[in-house]
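Only one chain is included here, represented as structure tokens and corresponding to the form predicted alone.
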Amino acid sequence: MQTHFINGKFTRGSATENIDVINPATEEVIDSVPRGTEKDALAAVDAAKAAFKTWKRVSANSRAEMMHEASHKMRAHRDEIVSLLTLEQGKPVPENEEEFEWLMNTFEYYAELGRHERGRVLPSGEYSQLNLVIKEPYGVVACIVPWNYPLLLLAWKMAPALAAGNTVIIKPSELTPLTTMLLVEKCFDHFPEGVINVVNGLGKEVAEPLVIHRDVQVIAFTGSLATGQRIASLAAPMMKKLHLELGGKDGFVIAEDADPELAARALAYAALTNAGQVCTSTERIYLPRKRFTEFRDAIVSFVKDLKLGAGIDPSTDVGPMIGATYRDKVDEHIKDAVSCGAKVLIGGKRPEKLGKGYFYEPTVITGVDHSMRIMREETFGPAMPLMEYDNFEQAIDYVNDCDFGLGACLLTQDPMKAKIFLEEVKAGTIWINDPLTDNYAGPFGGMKLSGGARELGSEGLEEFRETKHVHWEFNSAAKSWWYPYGPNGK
């Protein structure tokens, strides 16, 4: 039984009840955590309020070390933290394993970040005065966090929030808050007490007290764009700070001189990586007409080649879906472009030989168009679904036609047609012949419904910081075009 972390305690809180957390592989239970209330929430905001004193005053240096500590525990603790995360969340272990480096790298990232600089001195219109701009922490931060990447997505919000003087309240996803109660126990239990806290429960039980109370100054959320409008009308006439990521629906082009084996490759990584359930996963793409068939041919062959199954196996190339709510979602996608005149070429159906998990065919569906539900909505589950294009620009309009704008992706080995791209396709990462990597250094975030905040690089240390201009005069006399204005006035 897992428990909350309050004040440097772990505590059940309030809560007469408890979520059991399953694992979406087998549907069987692993562990179980108290379901919170808002007395824990209340609970956490005064710990990190009052920690808040201290810590803005630790030097940067001081924080540095803590951060880089936490990483070395990291280190210490490596197979246990992916096993953990491969059991409750249900990627293969490769994709957890790549999730850890993001987590431990993204703390060492931000320790040396956050004692770079602290502002800037700018030029005074006088002599005798000094005028500075300071970066200062907002206060205390709730880092709100999916299932899909629980350690990723809670480093690209907590790192940068430490390194800038904050503290933070974690409320991890019902569905996957075990890796985040371990990380809180063997790694970070050097930090002062009320630094970092995590609240288990409900959205409504536990997040909503946090997005609603006066002293969490930051809301730091990933997740549904529904979740996120309900977020920000809650926070609204506090006029808090949102760091808000909202899903995408992204478009990948594969253009005409694309080599098709490599193309089905590209494609099959961006779609089914974390079986689709990544905010980035390609959800539509688009083949040239005039290549059409070969390109189709070589997706539909590599795709029936691949291994679903359970995580921990190491043969397993797609693993589980999450829950049998959002396998549902990609299911009523599938069957709705189908009853639209869709085809699907291979999957569209849970594999009968698995037995239990919350498992779903890896999907390759054609005769698609943007008036279907799984062209527009965010289908998060492992379903390509292919439609051609006449011509590049063509084929830049459809990636456009849109409500979100979060990513997007390219192969071609010609330079015109990616800087086209880059330039005309409206969203906040474009991939040319490398889909789904980041960078530490680069901003990551979306634009139009997936929202505005940046996570990584310095926009992702500026999304926890204020802005304050100081202006000092150092000579104390009076000045001259203080009143009085009349003749009397010196």
Contents of the next structure:
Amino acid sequence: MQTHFINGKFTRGSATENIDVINPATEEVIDSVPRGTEKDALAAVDAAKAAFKTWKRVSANSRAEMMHEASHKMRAHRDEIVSLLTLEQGKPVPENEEEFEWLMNTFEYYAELGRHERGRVLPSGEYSQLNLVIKEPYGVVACIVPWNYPLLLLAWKMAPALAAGNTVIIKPSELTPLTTMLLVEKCFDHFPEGVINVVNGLGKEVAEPLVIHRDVQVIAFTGSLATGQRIASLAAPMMKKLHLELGGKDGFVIAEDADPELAARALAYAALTNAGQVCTSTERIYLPRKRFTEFRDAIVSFVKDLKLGAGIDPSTDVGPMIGATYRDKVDEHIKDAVSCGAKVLIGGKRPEKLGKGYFYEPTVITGVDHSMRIMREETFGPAMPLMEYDNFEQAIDYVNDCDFGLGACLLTQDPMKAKIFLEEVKAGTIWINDPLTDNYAGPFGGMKLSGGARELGSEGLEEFRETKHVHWEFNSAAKSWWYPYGPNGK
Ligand code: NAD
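Okay, that's the form predicted alone, but what's the structure of the form predicted together with nicotinamide-adenine-dinucleotide (NAD)?
Time for the whole complex; same chain goes first.
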């Protein structure tokens, strides 16, 4: 049985009920967390607000040292963290090992970036003046995190927020809260009390009170579009700083010059990693009509050999989905496409052999078009819809014919095609020949309905600092342009 973590203490707070945490590969209960209440959220705000007074005065060097120490502790608990993450989130161990590396390195990266600078000096109007642009922490930051990358997406908010001098209240997903609790217990015990707080529970019950609280200055959220819209509407009257990372419906264009075997592997990786539950999963695949059959056959032949299974099994390529409702949505999208004339080539159902667990077979489907839900709405599962295009300009139009703008991928050896693609496609990240990679120094985020926030890079730190301009005159004397204006003026 887990707890909350408020003001340096592990506590059940005012919860009278628990939320079970389920292993998605077996549907067994692993553990539970308290179903927090508004009272718990308010206690966390009080703690974070009080801690901010001193935390903001801690030197950037000391904050950096604490963050490095957290990262060293993570290293010491690596295996424990990775196996618990696999148990509660479901994806294969290699993918969780990668998530762990991101967690640790993000803290190290922002530890250094946070002590690098805190603004700039401007050329002043007069020699006796100093003009400073100062970057300041906002205060209390709520980090509201989803279940698909519980640690990575926490780190991308929490690390820059702390480095900038904010205090944080974490609201983990109710589906994957366990690794966050383990992390706080093992790796952040040297931070002053109140600087880091965790409140467990449901979004409506504990996150909404944070969103509307006057003492929570930033809402850093990754999750679905619907929840993002709800948060934006609740926060609007208070003009709060919102940091929103929402959904995606990324397109992947295979150029005519691409090699079919390479295309099949790149597409499978981009569409099926984390069982297709990545915000930047490839959800729409565009193949040149002239070579469609070749590419299609290579994709089917590669995907049919991928092994579906529990993430803990080293031979597994694709793990379970997080839950039944998410799996049902994929099935609905596929059934809807089939009812409109599409054809399932492989998959399109739950596997017969695996029994329990929220598994869904990797699915390749053709005969789709942009009128179908599978090509318009976020599917968030292991589906690969293939659509033909006649020429490259049309492929780009297809990619841009989407309400989301998170990422887009291209496979080509033709630099001119790459140049046109990166200029014309409206998305926050463009991947050419290397889908779904990230770089600590490079900003990650979306355009259009994917939300405009940026994580990672110096942009990721700026999200958690506000800008103040200081105009300082050293000569304490009246200026010639001050009152009075009339005959007595100078
Ligand atoms: P979700 O919106 O259901 O939940 C995300 C978090 O918000 C959870 O902690 C949840 O408890 C909380 N929440 C729920 N209702 C809330 C409310 N009314 N007010 C405040 N908080 C509330 O999303 P999910 O199903 O956990 O995650 C999947 C979604 O996340 C997908 O749409 C995916 O595209 C998106 N995502 C986006 C990115 C990105 O960087 N853009 C990355 C990963 C996932």
